[in-house]
Amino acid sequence: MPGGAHLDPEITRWMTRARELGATMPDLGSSDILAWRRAERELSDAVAVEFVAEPTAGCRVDDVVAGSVRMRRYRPFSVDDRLPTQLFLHGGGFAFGSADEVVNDRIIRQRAIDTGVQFFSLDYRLAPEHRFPAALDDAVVAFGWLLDHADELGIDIDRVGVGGVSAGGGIAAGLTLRLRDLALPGPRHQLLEVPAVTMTPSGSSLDLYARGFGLEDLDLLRELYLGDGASDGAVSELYASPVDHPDLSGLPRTLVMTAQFDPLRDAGELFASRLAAAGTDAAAVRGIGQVHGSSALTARVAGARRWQVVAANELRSRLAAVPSPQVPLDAVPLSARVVS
């Protein structure tokens, strides 16, 4: 295998599973997408109730609406009655996921526990029926709208990040970009998981993963979001790729967490490298033996375990400002390469 180390055999058993259980819905990959949709989310939930441990108790979960967007709402229990937030995106290509899928209820509520920061998980519009910049829109209004009602939703206005997982974490990379070119006030801070940074990906991992790694639709999904065409007369096509952002400074502190065989690694880890650059205190880490979505299989691969943990103490050092255990990175085995 490439890039010098070798899958976990749950991982392995994890997309074989994908496999076994997809060959028996016949809407995956439907020209009707809200057929392919259906079927996505009950192969992806699933899956997960078998490879993503379920939650310890030590959490209330609720719906929020925020104007035309929903929000599912993750608040630790806790004294205080205000709590350091993160708004949250989940993954699924742009056209798929939703906040409510098992794997996304799972790691966030199990999240919220360990740091005691409260999530608000956006149920984002999808693609194709809701284009660039939908998602991204949503996304604003969903940040404005936290910051507006901060007192009533029990959040600490100064301690207010953005997270993402794979197109969550593109988005939520393009929507701190919006925000700081607007003027308007943006997060604390960025946790960005297998990020999708660019329409484009490039660099060796996408030689050598974009086929037989669980992620072979790229140029379908970047057709999906963006048509033939992003730009709109607003929104500049770079909130899409915030890679390809000509000025990254200003931005909060920044960790990106990327998987070895993963096509969007590169992409990922520049991005970081780029943020670093321009004077933002930026971090990427990077999961070996890990493919893209593998992090979240907590209830069979330990690397995945390790990968939360790291997620964890970031949030709890860089957002929440408590004392965090620190596991060194060596020691996780999570990091290859560190840039800050």
Second form
Amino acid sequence: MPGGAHLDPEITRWMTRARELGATMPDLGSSDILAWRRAERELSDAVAVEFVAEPTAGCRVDDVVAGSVRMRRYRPFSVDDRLPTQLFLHGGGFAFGSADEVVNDRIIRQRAIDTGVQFFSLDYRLAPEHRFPAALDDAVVAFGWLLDHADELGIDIDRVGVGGVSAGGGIAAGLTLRLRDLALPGPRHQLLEVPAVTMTPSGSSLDLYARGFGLEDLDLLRELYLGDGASDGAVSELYASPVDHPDLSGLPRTLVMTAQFDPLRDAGELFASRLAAAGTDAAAVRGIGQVHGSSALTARVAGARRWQVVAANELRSRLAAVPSPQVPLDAVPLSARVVS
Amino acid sequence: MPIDPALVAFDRRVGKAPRMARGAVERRQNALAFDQRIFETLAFSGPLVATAEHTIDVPGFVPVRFRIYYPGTAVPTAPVPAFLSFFGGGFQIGGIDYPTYDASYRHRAADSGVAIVAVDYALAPEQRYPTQVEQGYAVLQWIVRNAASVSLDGARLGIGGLSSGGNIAAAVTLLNRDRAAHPLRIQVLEVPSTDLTMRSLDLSTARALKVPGFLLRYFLGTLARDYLPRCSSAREASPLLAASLAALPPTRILTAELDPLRGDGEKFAAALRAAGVDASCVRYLGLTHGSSLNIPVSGSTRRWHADVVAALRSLRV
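We have the form predicted on its own; now please give the form predicted in complex with the partner chain.
In what comes next, the whole complex appears, and the chain from above leads the way.
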């Protein structure tokens, strides 16, 4: 293994299985993106059924349509009317994946049950038909729509976060920045898992784990997402590379979760460092022995189950915990204070 | 990542650590006084919980004292799961009466609903390997045999430790596998030392710690030398180098980024996985060796605590 990597034996099995199954799917890599996407979905679901644990019961699932975007809602059984809520963005290299994939469905369903957080898993538009900033625009629309419809959706507007995996983590981080820069209400918390926070990944992890660790062809994905750079420029490409944004202050509390053998690892950890240096309450943890896509392999990999525990702890203690008042007490005029 | 700014601010409030004394006794006095200062700066004593203390004989070795921290203010009427815990301190300092350890045991018991059995193993260099491991095993035996009489559930047991205590916990777990094989359901190792030959240290952390790598290795090597009896090899007391790591309980390891011992913990996780053990490891960025003990200092130290508590809670299902 390159880089002296000690891969979990079950992760090796997963990669082998994906390779075997993939070999029977001629449309993978097809010039017809729709055919390619169908094949990726079929492969993803077939592997997920074996490697991602089946969720327990305890949550209601339905679809909601917000104008031009669709979200799958996971509402945990609860006596509360208003729940802490997260807008979740799935992974898939900006060109693949959907809220309906088995892997996303199982992981988010279980997370809702484990944390009591309500999730809206967004089916954002994919590249290359819809290049940057289409996915980001969808996220902005979805986030605003959730806040606007908080009453009917049972959302506690003081406890709304964003989260995402891989490409979805990058979109989530871009969304938070975009909302801040537009002076729109933003999330209270970010959970970014193996996020793609830069279009020009850097650090030693990029070379060490470029081949044989389940995430390759980063250049191709960048090309699909950004195109030839001839976007109309209405939205700065900085929002596709949050790590390079010159102002990372005033952002919500953030946890970045990285995988040891992931080419995107160093950029993700750099993002957490830069957030912290800018005064944002940000931290990072690294899943040892994990690769880019392994955090979902909860049926087989101890490190994936542990990952989900850490993610659930984070959401419970830093998103779902009762919020401190929006305005500090000493900012309220004395006459307005209620003395009990 | 750079060191967690909240840790830096906290360390500044606590003030300088005492210089390393020559003799073990003086070193311990200094460490205890420093721990008292940390404790007072934290202003975080931990919830009031019921405790019970026992001292038992260990055939062939010095007796061992341990303290049970129950999850509530009273000794429970129905048995609760128990977790054997081994403090850290380079085998030479530390103890269950150090106020920060005492506070962390209280928190863990209260937050998890699991009793913490804090083992006050004997310190080196006066007592050396395998005394500490035999003491730990004796406590495990005693808990299994007397569980009902102290309101503990002998079928729901876990074990763990921090730093040198992680080494002892892992050694007790191995010893138990080869002797009575009492069912341990989980092992939690925090910044554990698993290789006393010092070959697994990750000295790439030295620069961030502003200590030369050779000095780190030398210092940690002296701790191991003082722990090991003259005739025994470091291999024997190194869980990572055990002949077999098969059939060990599910293990959760926590390492800190700015800690040369992260190499020990992460290699141990990989070796356990290769042996078919349900093991995982998470590295906390920006934290240093042992900084996790002071739970309320930062977001990351709280996350660490939540990670450990989640592991303890798994004993309740």
